[in-house]
Amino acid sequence: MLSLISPLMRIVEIPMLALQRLLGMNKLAWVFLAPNLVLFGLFAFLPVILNFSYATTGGDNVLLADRPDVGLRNFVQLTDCTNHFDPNSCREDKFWRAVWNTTWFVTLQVGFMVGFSLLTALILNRDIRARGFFRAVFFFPVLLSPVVVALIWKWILQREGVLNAFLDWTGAGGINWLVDAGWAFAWSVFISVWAHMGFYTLILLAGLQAIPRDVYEAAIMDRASPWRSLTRITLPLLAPTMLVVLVLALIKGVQTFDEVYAFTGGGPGTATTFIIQYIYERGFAGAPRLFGLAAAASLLVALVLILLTLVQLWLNRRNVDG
């Protein structure tokens, strides 16, 4: 094999050596990120800057050419409001309660996975039977497509689903999880927790691996208590991943849309619509397909994500520097 191997190797060492001395050893790592770096461009910078175009364009064409330049038109459409606190006396009322949804659910959602992937991570770190099982356990929900998380529990939960059965069986009486708008809220929230919260526990172990045993060692011989090794040494010296995990949370709930959609469709009425459901459906699912009005939507949410990350990086940055 080696054989065969070697004759190859040497004929493409050749145009790699003549470009070594052409560029320098220093420019030859962009020939090979260049590949990368061509793809990157394509499928995500070009994209961005098609999005600023669509934004500033109206009509339901999807060639540029044919869209007519309505400048800040869409920008003004979805942020045209009496009270923003009240949808109804918005003109893009849809937008502003898929806003508020997704406020409320990132909220809750962010907290609830912080808070459990912390725990989990803490317990799973302790020597412990079948921890290389738990988790496993643990992991596995986040292997799953989130159109099958959404069709088990939509399974499990609808009105002649198993925990109506279970109810039935109890005496208890089934629930319709599902029709009502509240349970429906707070059942995404927990599939959404329980889907993903895997992710950011292994994040977490792992960084609750990297502190030094010998600090915890040094604790000990001091009589410091379990609780004071925990708020004085273990969550310091693991808020730097903490923030990673904590602003990884907060995009991706902000992105919520294919677990949710599969899971209520948006509803009962708008009650579990997002904003990224609110994207699509007007640039894709809707009649006419208003590709300017999403696109202009997504251009706020990257906004305001991007404000939120800054955000966070400051106050850790600061509560390092005091």
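So that the term is clear: the rigid core is the largest set of C-alpha atoms that superpose within 1.5 Å between two forms. No experiment lies behind these values; they were computed from the predicted model shown. Residue numbers count along the first chain shown, from 1. First, how it differs from the form predicted together with its partner chain.
Put the two forms on the same core and the Cα of Phe40 is off by 2 Å or more between these two forms. If you fit the rigid core between these two forms, you'll see the Cα of Leu303 move by less than 2 angstroms.
Relative to the superposed rigid core, Ala287 undergoes a CA displacement smaller than 2 Å between these two forms.
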Contents of the next structure:
Amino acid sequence: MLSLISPLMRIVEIPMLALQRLLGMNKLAWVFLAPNLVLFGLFAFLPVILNFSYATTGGDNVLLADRPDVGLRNFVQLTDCTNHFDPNSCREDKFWRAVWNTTWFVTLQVGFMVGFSLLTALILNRDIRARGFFRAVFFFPVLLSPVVVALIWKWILQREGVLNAFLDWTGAGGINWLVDAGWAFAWSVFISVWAHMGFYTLILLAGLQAIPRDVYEAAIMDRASPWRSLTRITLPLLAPTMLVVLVLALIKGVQTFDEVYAFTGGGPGTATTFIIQYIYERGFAGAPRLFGLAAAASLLVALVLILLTLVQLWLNRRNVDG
Amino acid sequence: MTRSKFAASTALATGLIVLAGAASAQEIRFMCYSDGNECEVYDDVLTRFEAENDGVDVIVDVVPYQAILENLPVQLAAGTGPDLAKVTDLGGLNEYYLDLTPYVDATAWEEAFGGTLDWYRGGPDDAGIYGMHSQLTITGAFVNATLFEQAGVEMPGEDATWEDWAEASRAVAEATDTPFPMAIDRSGHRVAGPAISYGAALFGEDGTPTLSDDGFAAFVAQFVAWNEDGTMARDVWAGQGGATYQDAAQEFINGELVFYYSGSWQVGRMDEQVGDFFDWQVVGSPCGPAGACSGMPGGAGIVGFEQTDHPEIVAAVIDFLAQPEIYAEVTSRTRNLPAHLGVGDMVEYQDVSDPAAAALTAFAADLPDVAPAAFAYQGYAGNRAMFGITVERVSQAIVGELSVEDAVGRMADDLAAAMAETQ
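Got the form predicted alone; could you also share the form predicted together with its partner chain?
Every chain and every other molecule in the complex is listed next, the one we just looked at coming first.
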């Protein structure tokens, strides 16, 4: 093999040496970085620049050249409210409904997600029977496509779904789960937790298994109760992993779209319309296609996600330093 | 010649023939969606076009309706659209259409398609020929006659109003323990006819579109009230978000719905899926307080796109489909109403049951009742924006996020904003 590669390397070596002589050692690094930079620029930087450009233009044309410059008008339109807590007082009321829906959703979903994931991880970390089976059971929904998750639950919860059939059979009577705003929202949170919990459980399980056993042995020797072991050993030592889970769940929560869109379509009304759906509908599904407004909204979401990431970095650093 | 040289030469020759064939074949891509079996029938009749036009390959790409609404406009704007497509946003995509006038007999087309040609045009000053209206549709109501019979309730007569039908449907639903008395598809197009019957003008005197006149507001108020009191199937409008389309055909087919307001394109589906499960019939569009008994015309048409590399062939394909005998055959096989004025006697619906034949006749008979405002609305290029606004805001009123007054006010604001963006 080497005998085959060596002549090839020599062929490459000649122009590379010439290039090194021409550019110098330091600048040669840029030559090696160039392919990656081009790809990164094309697929990461360019879309960001385009997003900024679209956010400052109006009209419904796709091509930037055909779009009139409107400055910050799209941002003003999105944020123009008498009272930001009351979407009805906002010019772009659907944006603020989506913002508040997303805020509530993220708060509930992340809270339940982290709580249940921790509980599940703690149980699965114990020496229980069929532990492998239960780990697989909790992880299985993560493998499902979001649309499949949505359709499964839609079939369960629709008016003539499995759950109502069961309730009818028990004599309790069915509920039109997906037509009632409160129920539709609650089920959206539940399904999201059900679908993603396995992933976070797995991370926490890895964190739990990284805690040295001798710490627990020392606690047993000191006659520490299980509760004390949990609160004084497990949770403090699991804190860095919990932080990762929390921030990942937050970011994913803000980005929620596909599952809920396939599940409720954002309804009833706008009860389960989240910010990404708002962006999608403004930019692609509605008429006229308001790419400018959608781009401005997506930049505001990006700002929130950047803030969340900065908080994560800060907390991480504090953990490392502290 | 050795065996290997022979094999190599044969492979080379075959490759060259294939390449030459590929180079000479003119591939035309037709983006098509079906309400029933339309794309299947087009694919079949277009094989005859291919046989008559050596080297032309028309590929029918069957896509969901949502792709026509959402993906096609983006593809066209990006210059990556198909050569031709079956569309329903007739005037809205006008800027991308191929003008067929230089390639077809314009006089014959004007005679054949009359007023529907206007629906594809960019405005009153535009005289181009852009699309062949392939299926004329009209909205109207289907009723479950068996449920009326079981309930012993007499079906309202010919000039019955929406209120008459609501009362009768409620009585039938109550007597037969049917879950839903009435339903209207979740679509801005579908509620436009009833709204006109309630007095909606849809356009001001200066031609400016409006969704907030007294007639429109009166219908919205009534529709929301019917959703609140259970007259209308709340699932249809409240069970979705955004402007997503939702029909209630399955509820009707399952015998869970007494009165279903949809349109003529559902006849094939009803015919196939209801079978002899129950008796159904079409009763057209009820009348409103304003005196009109209007449905909404509509339908789909086949258009070519300016960005095609083969405008002559695209025009030839559409012209082929517009030939009376081909048009009549497609209409017959797809069980649609014809928009071609010259094929009335040639359409013979195949494998159609008596109720379906009666339904198609009833829909056709309802066409004269369609109000001028309904034709104007169908021909208005910005109607899709208006349909979307209607669905979103009326849904919000139904679920209680907005009062009827606020919903109507928001519709006016949304429409003004949409018009400002597209001007």
